[in-house]
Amino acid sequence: MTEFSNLLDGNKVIPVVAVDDVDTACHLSEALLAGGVSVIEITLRTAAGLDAIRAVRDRFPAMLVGCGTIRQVDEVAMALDAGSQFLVSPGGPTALAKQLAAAPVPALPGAATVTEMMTLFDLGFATQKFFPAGASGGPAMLKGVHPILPEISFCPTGGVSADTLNDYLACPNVICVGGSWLAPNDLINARDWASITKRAEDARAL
């Protein structure tokens, strides 16, 4: 299994987005790259998700493109066929976790409890998504599990914001964070790409 951290290339913040069409995904990617953020997680929360992944991979080779909100086993193959360079799931039920573990690209299944973290580690996941981070104890939870699970690293998402970003990144077991505040729906719908670029710049500065 390829280690996820090897792909990040200095990125500490992963924008998690849902887009309604390919054109929006491309403009959004351009805005993020202009702000110095070269990674994006395009979720399957909309019907345009897979086509958006294909388009961004084709038009923006500098962008690391992942597929998020994978919930079904068959979605793993669909995401890979679209060109996803990493895979993200909100949880890790056994069948899905095994399919993710067999994928040729890094995968981040979600965990919120110590039992879930240990179970996923036994399946080969040394890096996991901590979700929903804010509702599951936040930085305090991550600092609490580090002494007993020092071999596991996390990408917290869900409730992470510009205000809490540094609190998460200060945890010894956090390699990056994910969130929607970099490209919120209101800015995407308004096609305010300049504001998204500014948020990306601010995130890189932090």
The other form holds:
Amino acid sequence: MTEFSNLLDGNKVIPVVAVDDVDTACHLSEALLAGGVSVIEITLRTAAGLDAIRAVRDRFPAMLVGCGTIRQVDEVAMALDAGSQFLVSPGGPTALAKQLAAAPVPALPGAATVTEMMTLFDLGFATQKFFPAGASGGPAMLKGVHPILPEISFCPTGGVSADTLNDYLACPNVICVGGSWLAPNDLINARDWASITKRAEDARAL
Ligand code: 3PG
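Okay, that was the form predicted on its own. Show me the form predicted together with 3-phosphoglyceric acid next.
Next comes the full complex, this chain leading.
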């Protein structure tokens, strides 16, 4: 299976979004691509999530589309059926983690403690989501676990911002970061696509 880091194509930042409709997802994708960000994680926090993934896959072939906030085992098949190219979960309960491990695309279950990280590694996950990153110790936690778990890489999300981004990316075990600050709800609701493009440009310039 393709390594997640190889799919990223230079992207260091993954916008995590919750959209209320397909149209919004398409505008967002256009704005992000215009700013050079060619990856998006569309979460299942809204009912429109799966349709949005399908539409963005269909209309924006340059975009790498992931499905986020997967919490149920049966959502893995739904995410794949919608065309998701990577799968993300905030946690890694065993049944869900096993289903994610069996998926034909990269998956990042979430861990916040050393035991969770080790458990997921044993299930085959050398790349994991570190969530909620800010509340779980931030860059200091990642630097702290690196010497004992050097074979695990992380995508921290949850409380990451433009201000803390560089501290995370400076960790030796961080391959990318994710978060909603790049395309936050206030800009989405205001349909301020130009500001989202600007944030994407700033992220891409890292
Ligand atoms: C996620 O699902 O990855 C996070 O909830 C994003 O967290 P943020 O909104 O704090 O960036």
